[in-house]
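The chain below stands alone and is given as structure tokens, in the form predicted on its own.
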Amino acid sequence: MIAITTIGKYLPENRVSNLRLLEKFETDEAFIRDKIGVVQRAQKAPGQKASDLCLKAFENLLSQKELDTSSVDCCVVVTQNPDLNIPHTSAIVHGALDLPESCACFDISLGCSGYVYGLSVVTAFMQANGFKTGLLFTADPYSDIIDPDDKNTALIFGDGATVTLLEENQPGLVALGYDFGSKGAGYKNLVNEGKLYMNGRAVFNFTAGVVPKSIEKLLQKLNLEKSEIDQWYLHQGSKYIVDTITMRLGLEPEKVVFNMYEYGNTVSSSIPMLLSDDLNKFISGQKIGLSGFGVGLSWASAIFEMK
């Protein structure tokens, strides 16, 4: 049994206010708060790279739990904005943390669905190889690829990173099942060709169409009712998309977590960023739902139970 036992996070102290951009983008405060859901965005220092953000998240993890780094069996980084094309960012993190040479390292190139995919990949990898301790990092510093004059992206994305400690036979969140999917034919609706481009309407329509179906399919597969899920953690794409999924699934709004007003959409870090605040509050038997969606176009949903 591989469980999520601790989550560390990092958000840069620097913030960029969207309220100062109302005139520039010809919008109003209601749109910022109620539709986008991002009042200000976390922004890293110009010289910081994905690995630097990962190391900061690891510092936060160590402030919560003692960890003998010599016991780490695998180190995986989810990012589509790596430090360099070569080598993989996980190798840079590995060296900086002085992890053992026996530690397996690789990156996963996924965006908004990356955390849920990563949990499945790393858990299976650990189980297949008899590993007991794994680190799953997420870091996508989008401020390096955002066009500050593009209303479709400039008001949404923030920088941040997380690290999830996965351990064998320890109390924590354990996966009950997953659902995955892709619509690769729509990849051009969210693409980086020097600067990030997003067709917001197309991405919204994709998400609103596939995510409720994915969650319904997964619940049916696990023979669970929506009412049995105690909390939902949806990718923080925007407040409007989270509200739309909540409505289409008929979820109780108070069970759906939303909190990116003060830092923005942190891509693969958005779900673990939320989970890091609640992980210690769960009691044995509680179930939570996760769903990430976006770049690819890709989606991944999961149900976890506290063991």
The other form holds:
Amino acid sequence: MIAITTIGKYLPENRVSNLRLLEKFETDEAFIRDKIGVVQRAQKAPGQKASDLCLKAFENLLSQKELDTSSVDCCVVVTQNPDLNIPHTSAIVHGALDLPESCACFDISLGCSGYVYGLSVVTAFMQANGFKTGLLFTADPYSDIIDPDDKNTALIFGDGATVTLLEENQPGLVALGYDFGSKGAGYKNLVNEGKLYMNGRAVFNFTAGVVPKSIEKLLQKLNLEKSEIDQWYLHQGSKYIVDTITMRLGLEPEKVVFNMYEYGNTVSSSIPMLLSDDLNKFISGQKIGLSGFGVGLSWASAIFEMK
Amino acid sequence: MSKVTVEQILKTIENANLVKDVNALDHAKPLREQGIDSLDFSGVLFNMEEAFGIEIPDADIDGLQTINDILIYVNSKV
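Swap state to the form predicted together with its partner chain from the form predicted on its own:
After this comes the whole thing, all chains and molecules, with the earlier chain placed first.
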């Protein structure tokens, strides 16, 4: 049994206020706060790369839990903004952390669905190979690819990174099941061709259409009722999209976590960023739901139980 | 499909949970002047596509300012 036992996180200290851009984008504070849900965005230093953010997240992990790095069996990084095209960013992280030569490294190229996909991939990889300790990093520094004059993207994204420690036979969150999907025909609605382009309406339609169905399907597969899920962690795309999914699924709003006001949408890091704060609060038997969605267009939902 | 009524259009707006009383909306006044912003409007369009089984291209959106505009448009598509 592989469990999530600890999550480290990193947000750059530098913040860029959206409230200073109200006039530029002809918007108002209520829209920024209540619809986008991002008052200020975390922004890395210009030279900082994805691996640098990963290392900071790892420092935070070590501040929470002692870990013998020589025991790490695999190191996986979810990113679409790697340090370099060659090699994989996980190799750079591996070298910087002086992980053992026996440690397997690879990257996963996914955006906002990447954390949930990554949990399934790493857990299965560990189980298939008898691994006991795995690290799953998420780091997608979008500030390098955002057009500051594009209202559709300039107010949303923040930089950050997380690292999830997955361990065998330790108390923690254990997956009960997953649901995955893709609509590759829609990939052009969220694409980086030098700068990020997003067709906001198309991405909204995609999300509002598929995510509630994915979650319903997963609950049915696991024979669970919505009321049996104690907390929901949906990708923090915008406050509006989280509210829309909440409404369409008929979830109790107080069970749906939303908090990116002070740092923005951190792509694949958005779910573990929130989970990191709550992980120690869960008690045995509690269940949580996760759903990531976006670039691809792709989605992944999961239910976990504290064991 | 039979003719879409204004009540059905109002229901799609109500289902987007945007205004307290959809019956208080002025059918001839742009929705954006009645507290429905661009994101809200995306939700309304999505609800209409779903409810009436139609596709609303981005190019048509500028012409959908009021409930009256929407009613005529939807009935031209169903």
